[in-house]
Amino acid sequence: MQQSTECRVIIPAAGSGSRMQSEVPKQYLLLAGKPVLQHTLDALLQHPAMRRVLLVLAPDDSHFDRFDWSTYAKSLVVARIGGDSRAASVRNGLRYLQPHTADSDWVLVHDAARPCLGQAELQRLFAELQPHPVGGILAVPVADTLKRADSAQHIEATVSRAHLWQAQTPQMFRYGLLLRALQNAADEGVTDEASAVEQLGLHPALVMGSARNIKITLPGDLPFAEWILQQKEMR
């Protein structure tokens, strides 16, 4: 029986990021005029297949509804059932769409606060894992020297980068699958999707992305990541 090409979108909000030292979440902070998230939702829409989106909010979010996202208003689903964790958020996002979905239909699940995201991986991912039979991440090989450290925080040991790879987001992974490996899974241990499935003995894809697909973590963040917009209106 030939599998379902049909992808479902889900992007985990419900985390405060912490480490922006923010009082607002990061996926609503403004970049170059709009927030985060709206710059994330623009990158997932233009790609032909993700014609909805749900966006997994926490239930006390005060902030959504302070922005206008009438431009969304035929593409985007909102669900105020995100959990504690993002494996939590992404699971309850899991279950909410399992009415309407097959085991079969892919499901990609992308960081709210990655705006950055270009066409070019966006179309490799899919492309490379229509025929994959677990499915994969973008993730880009480590360049930098990595260094192990002791608890004084002096260095014990350089570490090989060798077969080293970044994980980035989206992950993409067939429903069933995506939501056996969450619900087996415990949530201290999973930091992404394919963490989860890892720990079903299976080995997901890495695709090539993009030093550019940055995630919005530490307040210097916002000025390189709106510099990278601006370089791909440029284009």
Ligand code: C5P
Given for the second form:
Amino acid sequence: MQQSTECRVIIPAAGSGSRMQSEVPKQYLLLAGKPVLQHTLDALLQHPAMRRVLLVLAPDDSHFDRFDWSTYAKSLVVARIGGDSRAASVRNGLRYLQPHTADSDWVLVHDAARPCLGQAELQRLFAELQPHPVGGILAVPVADTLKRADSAQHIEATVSRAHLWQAQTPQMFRYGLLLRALQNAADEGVTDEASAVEQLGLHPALVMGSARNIKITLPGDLPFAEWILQQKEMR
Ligand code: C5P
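Having looked at the form predicted alone, could you now put up the form predicted in complex with the named molecule?
Complete assembly follows, chain above in first position.
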């Protein structure tokens, strides 16, 4: 596989974040005085290979323009082309990049609401995947004992955690492969890019992530994320 230093970045940010019980989508909630999305952008743009980010917004997004994004004028491209699912939003983002992107270029996809991504994990993902023929994702081995619930919320079974990992983002694949995977997959059940790639019969790599790379999902996640960011600054 040809080596490429090009790395496109897509942030799908067209979700409504209904689990957050907030009128405002979670990427715009304030975290340490700034919108969550701004922390996410700052984390990605610190990496020298990630100079430009394509932000995929919902066509009717009314929150983005309420903030000042002028410091990102050279690094941020905003497209209001989000779809009904994460997979559709990423697929639309990939098509948007098509005129400027070679099939062998790397594309990195990262959740808008993962603002605590550390440089060590980002560098590890980028470095470990350079020679990889398929690509891969940040993930962490499952630490807790897993239970499958019945419909009355009682334990039906204990599920072995051996070989189980929790998928995170960023997820990084070659452009041509990822576009083919997302064009081929049915959107339902494709909650990350890797699952679409797996449907082609391929096996993305699992690169060690960090428990600190949380996705803001529930209201209690915000103070925890703030604490993680403070710890990052102190190091
Ligand atoms: O809902 P969930 O947390 O899994 O969303 C993951 C990411 O996908 C978020 O950044 C969200 O904004 C994005 N998304 C999207 N288009 C959708 C649904 C989710 O861009 N239709």
